[in-house]
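Quick heads-up: it's one chain on its own, the form predicted alone, in structure tokens.
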Amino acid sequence: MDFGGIKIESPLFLAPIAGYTDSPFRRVARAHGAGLVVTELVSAVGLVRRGKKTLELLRFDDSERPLGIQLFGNDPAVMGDAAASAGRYGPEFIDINLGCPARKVCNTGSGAALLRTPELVYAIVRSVRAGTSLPVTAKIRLGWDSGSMNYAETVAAVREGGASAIFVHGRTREQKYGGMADWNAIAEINAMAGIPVAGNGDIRSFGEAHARMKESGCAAVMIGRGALGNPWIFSGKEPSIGEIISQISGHCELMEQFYGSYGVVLMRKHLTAYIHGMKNASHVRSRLVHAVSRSEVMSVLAELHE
């Protein structure tokens, strides 16, 4: 996938997931071969107002590049100003969130709620494009619900607004993360878009990622939940238990460096994903989610070898 002159080494990208794809995990994904990463969704209003929590989401390390900053909002002027502010942090591109299904986001008219008004999508993309010299992308869904699958209009609005690429989650907002992603619709979008498309949804393995690219014709795919606890999905490697435990240790260390001692607490959700399906996992899970230090985590994990 080539857009905006960004050098991308792999067509397997890490999809942004609020609460998970922070800087430490993005570094882990890049180390395992993810072609690019995107920040958690960043409030355009919060960025323009310089909110402390919002600015924290913009922290990243050079090892994460190529990286996009993802913005959400419903006011074209504010989105344009936010894009200008985000560009000063030095990302490779700006991504517009048009797909978040969370109620608190949609209730403000942002995220997937924008899929109901393609004309506003066009205005937002155009404003963001005017606010930055960086390439602009958009993450979309197929529509608001099964009765309003207006992705053709959304894609046209994104393209005509000046976006360089589209990332498509093959579900409606109504589906959230239930049911199955519609890769036939993603293939249709790829055929009509006129700009590069990355498909997203239900990719659980390296082999499946490449199969989806071949079936849909997409130049790339985005992997979200399938990468949690399994960054090896980007390389196709089958890790040993020892390699998994070593990766957990390294991830914990990054969390401590980034967040301080509270990093291990924030790591707990990743720990359960890493050990899912492993022998003795149920035996140690309850203790892992109460661990407060990396040494405690590693002590508990040692039992997985037993």
Ligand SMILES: Cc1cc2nc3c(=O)[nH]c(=O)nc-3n(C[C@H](O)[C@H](O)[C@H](O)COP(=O)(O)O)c2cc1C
Given for the second form:
Amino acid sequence: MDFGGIKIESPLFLAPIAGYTDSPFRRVARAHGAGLVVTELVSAVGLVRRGKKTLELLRFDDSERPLGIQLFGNDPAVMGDAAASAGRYGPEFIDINLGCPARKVCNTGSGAALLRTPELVYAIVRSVRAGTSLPVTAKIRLGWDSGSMNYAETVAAVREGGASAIFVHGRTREQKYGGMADWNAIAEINAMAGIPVAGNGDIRSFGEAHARMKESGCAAVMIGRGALGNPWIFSGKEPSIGEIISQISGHCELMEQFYGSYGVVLMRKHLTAYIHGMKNASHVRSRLVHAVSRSEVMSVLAELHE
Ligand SMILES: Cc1cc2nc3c(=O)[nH]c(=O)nc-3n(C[C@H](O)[C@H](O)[C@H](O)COP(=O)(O)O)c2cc1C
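Mind giving me the form predicted in complex with the named molecule, seeing as the form predicted alone was just shown?
Time for the whole complex; same chain goes first.
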């Protein structure tokens, strides 16, 4: 999939997962072949006010490229200013969040709440386009709820506003992460969008990623939860226990470099994802999530070899 003149080597993209797809994990995903990565959602208001926590989210390494910075907000002017600021960090593109179902985001009229007002979606995309010379994308859901599946209007607003590509999570806001993504609707969107579409939702393996692309006609797919603890999903490789352990070690090292000693604590949720489904996992899990240093993590993991 090509858009905005960005060089993209694989049609399997990493979907943003707040709290997980930070700079270290994005590097891991790219090293395993993810075609592009996107930051977790960044508040446009926070960015314009130069909030410390917001600016932290914008840190990335060159090895993550191609990278998009994802913005959320509800005010076209603020979104345009935020896009201008985000652009100065040097990403390949700016993505607009039109899908976050969280109450604290939707209550401010941002994220998935915008799906209810396509004219505001149009105004936001236009303003973001005006604020930056970078390509602009939008990540949408199918609609607010089953009674308002207005994706045709949302897609038209995004395209007419000047976006270069669309990422579609095949659920409504009402579904949050429950039920199954509707890949028929994703195929329909791909057929009518007029700009490149990457489908997203429930992909759990490399084979499934390619099957979804074929069935839906999408030139690319985005993978979120299926990549946690399994960055091999991007290459289709079956890792040995030794490779999993060495991947964990490398990831832990990146976490320490990025966050300091607290990185090991932040690594815990990844550790449980990496060992999920391993046959000796239950023996080591509790000690693993209490480990306070990388060497402790590694010595616990050594038992998995036994
Ligand atoms: C904990 C969590 C956090 C998420 N954070 C974001 C986010 O910051 N921005 C976004 O566009 N989507 C976010 N998503 C949605 C994912 O990008 C993706 O659309 C969704 O999980 C479906 O894809 P999957 O089944 O491959 O995970 C999040 C999902 C989860 C479960």
